[in-house]
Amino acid sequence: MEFVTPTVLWIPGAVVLIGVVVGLAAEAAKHRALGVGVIAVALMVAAVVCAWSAVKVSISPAFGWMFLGGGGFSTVASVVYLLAGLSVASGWRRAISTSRGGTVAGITALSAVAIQLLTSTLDLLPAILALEVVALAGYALVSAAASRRSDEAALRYFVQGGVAAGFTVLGLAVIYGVYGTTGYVRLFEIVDGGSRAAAFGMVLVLAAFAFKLGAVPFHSWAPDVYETADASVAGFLASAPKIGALMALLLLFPAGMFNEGRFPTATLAIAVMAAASIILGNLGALRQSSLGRMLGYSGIAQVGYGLIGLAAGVTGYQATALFALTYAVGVATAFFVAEAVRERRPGWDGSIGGLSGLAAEAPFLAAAMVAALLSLTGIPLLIGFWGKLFVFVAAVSADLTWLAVIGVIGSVVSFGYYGAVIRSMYTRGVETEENIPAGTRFSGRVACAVALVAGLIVVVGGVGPLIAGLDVISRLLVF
């Protein structure tokens, strides 16, 4: 790679923050559409800058311990900003027609900046601050749906998040109070020396990250949030924050706790959490009739697959990062399609059965949903296949074959509830022209375009490595 000044790594966040200020100012001046558009464009520009730095900037700290970028770090940030921009664009019609539209776009953008910091910092203090910013943004975004159920879900989310934040503060107090440091490098040395206090503190911090991931036993908020939030917002909440939390765990834990089997108990705890998440998430999803709630439970299972790579230690580092990105793209696509369906069918109740006849009414939207769901299942030639494949291979390499087997079985089971959505779209009653409300047949064009673009990414991301060579994955995810 060609090395350029690391200062460029701060440009994406700065562009987004400036875009938020300009966008909110435009909204205050009663130009809401312009303001939301500025924020969406700023997010896309940030994604492009990160994509460029992924291949042009050597992995380097920008300002000491604070920020890493280039290589895989910039690839991750690029996907986060892309998903945030697509989320804002997907909810375009709602954003420009409601008073909260600019606020939702701004909060989404601020959350994306915090996630970039979370995925690249080498110090526990800014990581925790970034995690809490993401959590607070999540509470606000859920409540922004402005319904009784979304307010209840946001309140439950907030209460559970407060408990997780308490664990975080206690863990941070133990680590800093005893050792006077929060830097990862020094913490690695302390934990490597066999410090039980440091290990205890890091386990408490792990609880906060597990909550943000929605892993068992910190999972109960996820189905309610994904069901009640606006679909475009849920697409962001179900994807980008999970990328941030998984990447933060990769930076914090494997090199310090799991490498070379120094803490087999910690490795076992992560493995058990992964297995429990896969089992509970899949079983819970099988029983759901609501699309959002089903994706919430399936998200719990998907987090379990990501934790498999974490349990594998440094051998699963790249695999976990890849899985986080591929899962995020797949689940976001599913929610963006749901947003487009909502625009086309204002009376849709969010149920799986309510998707009846979508393939006949809007074949390209149905195809995008099929691609997203099959990607989440792990079917070859779709982007999700690569994430699961690399994670399972890493687990076998780390002598966690039993965990890989559970993951494979869970993937097979998942086709039951993902297949139910596909079956509803393609084999049930066809929507007639009379059943489509007047004036909505061609509405939501932006949401439809976003869903189709996301679906195309799912397909191209699956086929691309076969055309360009599997080494393209390694080149884009160098850490």
Given for the second form:
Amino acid sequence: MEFVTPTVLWIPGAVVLIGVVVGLAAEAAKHRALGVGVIAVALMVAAVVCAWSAVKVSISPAFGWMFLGGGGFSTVASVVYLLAGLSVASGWRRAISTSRGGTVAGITALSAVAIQLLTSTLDLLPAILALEVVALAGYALVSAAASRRSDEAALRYFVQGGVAAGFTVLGLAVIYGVYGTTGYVRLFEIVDGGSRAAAFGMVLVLAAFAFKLGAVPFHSWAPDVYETADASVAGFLASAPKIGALMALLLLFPAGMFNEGRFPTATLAIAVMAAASIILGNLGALRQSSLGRMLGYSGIAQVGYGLIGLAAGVTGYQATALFALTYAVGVATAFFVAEAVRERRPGWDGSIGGLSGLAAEAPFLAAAMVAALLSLTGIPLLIGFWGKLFVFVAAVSADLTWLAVIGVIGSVVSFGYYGAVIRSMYTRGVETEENIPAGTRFSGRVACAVALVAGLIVVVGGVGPLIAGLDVISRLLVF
Amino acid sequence: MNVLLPIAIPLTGALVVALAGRGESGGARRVSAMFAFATFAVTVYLAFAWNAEGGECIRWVISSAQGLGVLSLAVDGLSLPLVVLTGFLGLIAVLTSWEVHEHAAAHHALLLCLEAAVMTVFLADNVILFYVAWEAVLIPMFFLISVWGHENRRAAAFKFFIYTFAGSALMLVGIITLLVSSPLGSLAGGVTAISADKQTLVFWLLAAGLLVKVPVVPLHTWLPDAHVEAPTAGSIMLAGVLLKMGGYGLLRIALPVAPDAFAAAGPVLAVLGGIGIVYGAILALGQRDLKRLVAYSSVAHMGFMLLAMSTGTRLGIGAAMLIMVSHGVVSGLLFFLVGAIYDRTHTREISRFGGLISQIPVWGGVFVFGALASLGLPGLSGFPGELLSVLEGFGRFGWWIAPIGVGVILGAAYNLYAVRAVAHGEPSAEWQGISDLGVRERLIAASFVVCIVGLGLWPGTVLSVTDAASRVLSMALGGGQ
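With the form predicted on its own done, generate the form predicted in complex with the partner chain in the same format.
Every component of the complex follows; first up is the chain already shown.
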């Protein structure tokens, strides 16, 4: 086992990278379905290996000191690979029928590897490189939708992201210039809260990650991106990168070099960002008629809850990670259902009203959407409840009851727009006859199956801890 | 294991009905009736088992969980009457939805889910499970209203969800404050008060969620819409057991963890109860829609419950429990009758009825009986609880409770007004030849009548079950007895 332990931690990433190379090669050799399939399978294998090491391997460095694996880090990576794999599978029909298919799958997989690195590296340099890879992958994935609006959204996303990247590099330069190192362990020993340069670097790094999170005030790109990207792709973009950014912030802030003891104002700033994100995200989401835009604005509100956990400091460490995972699973499920709906109703304009009659037409698909939306609202028996509960417990423990109160009020408001989708699905809609295009029935079913599997995860994750005991959460998320 | 059965059976039933009952409605309703009957039988068995064990609390904890096992259940004198009530009304709800043909399997599955969720609320032995079940109740109820309800069902379902969710979100903050300040303890384990400085905050946060459900007057506006728009089975469950969750939560959680705050809040609760009694009766009197009238009468009855509870005495708490059980049965009967007449006439407008007792004598007779039970006629179930409530209220608050007399008179007024306008008077030609209650409906009505008379003649059955628990709670409030 001495040999297995460090190896098993970097194997998932390697499997995915090899899968991408093989997959793209197969695609180049005109075996498109095979290529996309290889990439999806590689991602699933990676997810399984990570899940195994989450239970079996305690936290240890991997690939030299490149990143940490095992314990909670592997749990997080497992969910990231799972979501990437589901996203690739969900876009199956488009992937095998358009020329960009293999590329989209490949970029998604690369992005997943970068996110694993981002969530677990102990050095600012790889962290920022990984962040930029995730961002670049994001621009590419959005523009892959190949509509005029998606090109516009991708361009805006790119320009705003460029500014954020500038912050990032500047922050890195400041920290390296002052301290001569980028390793967290060394920085943790020498960073001084009184230093203005360190504070400046801290603000820049925080801004860069907040942009990736889509937290207020760096949020304006999110709704456009989610609306215009293909739903299967949006399912990945809305979920996994947020896990990455939140986990990276966890390594830097509550227990890391920018901890509360040294930078008390940072905690305040995060708390204010959390409150502002919840309030503005909710207000924005209430007015939307497009499902993707609504999920975009609601995503802004949702990252606010992650930031609550972050503001709660070390107490909120586990809660923040749990919330990131549960939110990601919920929002990804919603998008996967949207993708499956698109397969069934090619003429769907992406609006919430356009979902009417879905419950009668496809009851299980509608049920998966209900599970996803109620999970995002934070209703018990669904996975999202545990994330929000833990975050609120952390906030109250850290004397941030006011944030918890804003959070629960935000949850109530959120039912206004999540519930509107449910309402629409359960109204009698226009009578649609079998409008699944001939010849794509099987591939349409893949998207549907992905949506149902994701919905099942939402429910099992919600009920499981009741039966297995809450300890299961703390056992899976050891940091 | 016995304690798990009242949850497991309806849940299994829901699964079976949902998976096997698609297609024709006959199979679905028969299967769900079987499961609902088994659930009711188990709750009755549980009552006997509890009695045989000398009234000790019966617990059950899932064995697979390590450490923080959330799934722990308990039944004691406080929860037992409500568990039996839920079993009874769960069966009735399935029987009343016999004629639901639209997505019958889904309807019955949701009803059984709802029953399981409510059972879990009453049986939960820790606050996390309590909250989980409390919110889980919303999901089936939301769909029951929004899919099978009447004209404005979607808006009503939405309002119901948002109101109760808003209340319970504040309750969640209270529960979290509780979790942070003390370890996760057993709810049925007696009184475990938290430190005095946090009691007021925790109490009012919890009360925010609980009082919306009761409901208390400024927070009651979701109730008439939800009741009126819900299908009959939904109304029966809503009025019969869902409203009891609020009162039960006050006694099960809010009082034991914050007895000082509860005692201090006594006068406030009494005022809220008094407002409910008077205002609920006034609103009921002003209704033109029969179902709405019955719905508002719930506000008034729950006012009596709150008044009884606010006294904090042993008898007062017992009376609160008695009122809850009695109202569960009486409102169940009235909603069943309103549903039955709506099925025949497709209207609930009081002015369009008249002289029904001569046209459909069985329905008319039972309706008069139900209205009399609702106004608190001695010998029927409403009387002992509400009398005790007023007596105990007078003992605690003296003449301050005099305005409630107005409410009592108005209570008689709206019930008799309904009887006169609907059952008596000039028979309306419009409803010539409508059919009277059938065999299935007569059985339902008869079982209600038996319960109402039984509880009216022997209120001691409920009081003796709850007495041990009431004594512990009243002692925690500083009451000597």
